[in-house]
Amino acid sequence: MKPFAYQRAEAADSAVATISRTGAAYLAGGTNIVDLMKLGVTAPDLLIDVTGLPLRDIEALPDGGMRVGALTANSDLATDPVLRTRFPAVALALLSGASAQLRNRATIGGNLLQRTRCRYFVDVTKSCNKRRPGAGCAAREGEHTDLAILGASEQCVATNPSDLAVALALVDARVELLTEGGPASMSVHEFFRLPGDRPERDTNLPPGALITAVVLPATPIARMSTYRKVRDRSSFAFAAGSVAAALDVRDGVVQDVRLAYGAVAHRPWRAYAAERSLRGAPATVDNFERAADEELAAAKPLRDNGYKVPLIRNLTVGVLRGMTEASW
């Protein structure tokens, strides 16, 4: 590993200022980026250790919506008794996310921020267009069968990792930002972006913002939600696909319906087709079917990950089928 400078935050505005000027990373739990300067993907000069600040809260906001500190611990949040009743699949979602020791020290900001787990990214002596532009992608001709089927590029197949970032784009969370210019704040679609011709930026975090919070909005059918995840194993695996879904069927009819998916693309995929043909729909199997092929209409799978058509569109009406038989 290389050599590097360690310094602790004392306020969130100086970290900024510093982190701007030197181009050094932000240390918060630590899971992701301890790792990847282990192996040599980043090697920052300095680390900026947040920890200390206070960035813990989760407030229940009055209106229904919730707003947590970037640092609070993914466990303490996954098992938040308000989350749990308003936004049960970011509780779910975090629950399934590695280990019960990482994710009592991972944090929510840290979490959206984690990188691909994409083997080529995280092997230096091999070609990866993400850790040094214009090198290639292996991926492409390799091993790729965890890689994206939707929205990704010649330049890049890698998918986000995130579960908690999915069950994130269900409810149309927001993040905010501390930059040099003062706070701001993104929507999570606005936020995670498509690899395009520069899979290098896997977000669009202005160059030294801090993530302090992000704001889950007050929304009725995120009450009615759920997150489901296909891995090679039960606890410790990154997903090969997953739904979080919301629903409210009445008499029958579809009356709001959100979906997204996770591990199928550079960022955490909302449904907007599906969500489109099923709104006023009969809640029947064929209509479940019908709208998850009407989504997966724009994979382009390559050689050894089309299974990951199929899985989605299984999890989605697997998924939706059990929610509209409960809520019966």
Contents of the next structure:
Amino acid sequence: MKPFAYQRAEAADSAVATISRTGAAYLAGGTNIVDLMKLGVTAPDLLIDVTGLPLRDIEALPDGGMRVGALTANSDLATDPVLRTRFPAVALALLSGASAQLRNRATIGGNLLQRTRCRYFVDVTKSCNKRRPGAGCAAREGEHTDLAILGASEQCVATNPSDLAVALALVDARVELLTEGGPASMSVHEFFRLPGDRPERDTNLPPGALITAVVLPATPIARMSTYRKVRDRSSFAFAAGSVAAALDVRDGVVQDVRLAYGAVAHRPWRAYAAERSLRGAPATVDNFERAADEELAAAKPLRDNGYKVPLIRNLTVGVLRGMTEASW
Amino acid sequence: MTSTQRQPTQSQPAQGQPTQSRVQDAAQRSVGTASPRIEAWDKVTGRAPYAVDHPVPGAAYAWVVQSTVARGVVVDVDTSRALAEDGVLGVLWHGNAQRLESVGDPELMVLQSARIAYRGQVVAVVVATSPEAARAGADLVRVREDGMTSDTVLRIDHPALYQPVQVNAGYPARSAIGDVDAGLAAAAVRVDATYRTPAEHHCAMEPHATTAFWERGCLVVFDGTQASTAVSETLAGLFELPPQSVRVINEHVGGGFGSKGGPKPNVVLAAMAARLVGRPVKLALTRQQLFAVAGYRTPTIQRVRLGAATNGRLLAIGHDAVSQTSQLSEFVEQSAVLSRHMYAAPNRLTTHRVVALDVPTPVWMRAPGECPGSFALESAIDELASAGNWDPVRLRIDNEPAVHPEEQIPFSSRHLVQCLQEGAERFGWTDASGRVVRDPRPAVRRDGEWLVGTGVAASTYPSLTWPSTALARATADQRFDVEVNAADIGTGARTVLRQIAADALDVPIAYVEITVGDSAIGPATVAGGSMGTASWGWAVTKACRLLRERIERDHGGRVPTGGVAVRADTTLEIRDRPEFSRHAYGAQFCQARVSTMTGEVRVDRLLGVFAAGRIVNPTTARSQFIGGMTMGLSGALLERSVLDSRTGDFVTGDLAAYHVAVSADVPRIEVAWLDEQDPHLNPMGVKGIGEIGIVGTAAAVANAVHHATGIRVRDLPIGLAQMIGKLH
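Show the same protein again, this time as the form predicted in complex with the partner chain rather than the form predicted alone.
Now the complete complex, all chains and molecules, led by this one.
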């Protein structure tokens, strides 16, 4: 490991100023960046430990929303009783991630910045446009069973590994930041991005910015939301595919629906086409299937990840059907 | 090196006891008594030192540099920048490494030539004052490689496949009785199917690691190995030293599963590095490095052909196995060998073919041969049962041979039928009267979104014994020190050997100390092939009985002040054993479920019933069976090393990508064993139990998945990706 300096952040604004100036890296839970430093994937000269900053509060907002400090541990948020009532999909997504030890250590802000687990990204002897722009993508013709079927580019087929991010996309969460220019905020949909021809950028987070909080806006439909994660290993594995869903069915008709998919793209994939197809339609299996097919029409599976198309289709139908039956 | 210090529940002989009293006989037998591992406390508190945990003053640290091409030559190694790095003491590569004398394993001829035979081969070693400096130095070594087109993918139609003379463990590659094609032609029911198992890696908790130092011309190493005798002999050969000048200590080993069954490059490199820098050197491979350097189980492609008459009697068994080896040396997984004795049939053919690819050399991994072979054979038997509408338990019982069906020699003992019957009843497959109550129809049991099914498979593993030596010493205060160069790789070997010693001495176990894991004790065989307890235990038994006899005969039952010592060697006894077919057998039952929504496969229940001779220690034996079955489950559902054919390396090269079962995957595992008496084995009447638990598990799971869904999976692991498209 290359030697690096370590500092504890005294205050958020000075940490942001230092990072913006030096290109150093923030350290929160360290559950991803430390691994990547050991592998030589990233080699910051300076780590600024922000865990001492007062960013751990979980606030239940009077309008029905929540504000979650960026340094809240995944396990603390997952067990928050207000979250479990207002945003059950978020709690389920958190609990499905990693292991108990990692959830205790990992933070909400850090979770949004975790890097892809693409095998070619984490191996510095291999070509990866995300790690070294212009180097080429070894995954496209290599081992890519876990990689993207939607929104990928010639340059990059990586997936975002986060479960939490899928649930946040479902509820249109906002990410609060501190930048050199002062506080800022962006929608989770603006925050994550597709790889395009800039796969080295996972997110649209401004350089040097510190995530200070995640805001879950008041979302009545989210009280009827769920998250289903699929993987071969029962625990401690990233998703082969996942779906977050919220559904409001009255008199057999879909009043409102939200769907987001995980492990299929470079970002959490909000299934707007499927949502549009279902809104106002009878809540039937046929319609669920048609909606999934409309969303997945854009899928471009690679040689070995085509199983994700029927998987996501089945998940969409199965989860929506389960929620419909539960609402009767 | 003794490890018996902590036995809080056992009384020790009182200090200062009057000497030269008569040796006290044991009040009870120790063998058969459930007993926790002697070193359990040290293990769980982290006090048990592994190979690089031993504090050695002045140690330096080594880090390997690996090839990045699968085939080619090292053109040049520029060490100048590495040598300029702070703390770097030296860099070894083939241009400056000392010459080694060949001992027959080309994988150990490290840094001897420019040739690159696989990606990840060690091409240089950096030695420095700290692990960090060694690693930083390794990053600065510039290796110029000239890569050539490589060939890294096993295919059933590979033009370079050939039939070797022998397969692993010395069996002939081919065996034929009668005419399989004629038998198949005459059969009323036939199966002809091809099964595939992936490359797998052992992933022992302790990486391959060594501490080495030279002292007055002698080489001392602490090595994480299953075989310190073999390592010491190999090092003596490589470095042209008298055998007594090499000492290998492996007091505690953090798992091996076959990958530490012989010396690996780490121990040779550490010794070379220690000589280069003139101080002790520690070398621990990283998890990622292990995937190239420490061996793996070859992928296999196996065709099984079965033909049965209308009464379910097999007329023909054909089993053709294909596997890979490296360009360096030939290792042939003996996948078809179990088909030579599992079932009776007049027409039989088993073959093995292998191809040398530009890949690392495969090695033993947990039941080499039987593990992948049983997936194929025991799946095919299940397919035959479905095709013929026979109960799969009954079908196996109906094809039970009276003697070894190919060699026509008697079994020393064989209780497969009893294991199947006992297991079927315990599992609820049959009722108390033996009537089958399981509904044979596939894909008819639903539990919400899940389809549920049950499956069965048979298990077997050879009961091997290899010569070993042991030393037993009595002291005047009635202590008995027993030494045998066993390796305790987490099995409980030292615990059961102490039990065996106590009984052979006929003294209370508290009076016996056991020492293992040091080549200086004297030659003993590997902790492999499930033969440790039988082989070491025999030597221990012989030494202890001779010692007690000598005390009684020469000293009137009193140990003289100077003590008495006896060394025993079992070479002759083992050579002169009568000819028998010696195997352990078992039956495994599984209940599995498959989600119709996601294709996810989960195992609800596993039951194993084994007949494996006398069980020395029910506590450690249960752990061995459960551990084997867990590994079998893991292989059935998860384990898969994916090779990138463009680069020739395993891209799943760490535990984030190479998934082994976690606790949440492991269901209720029930284990039972029959009280099997076999007088033709060894003085203790034991068969090995280390590996049989993994044999048949994958087939039991696959057969349960078929019963649940109607889908026959012939490629391991059974994952959702291959289920999802087939479920309705």
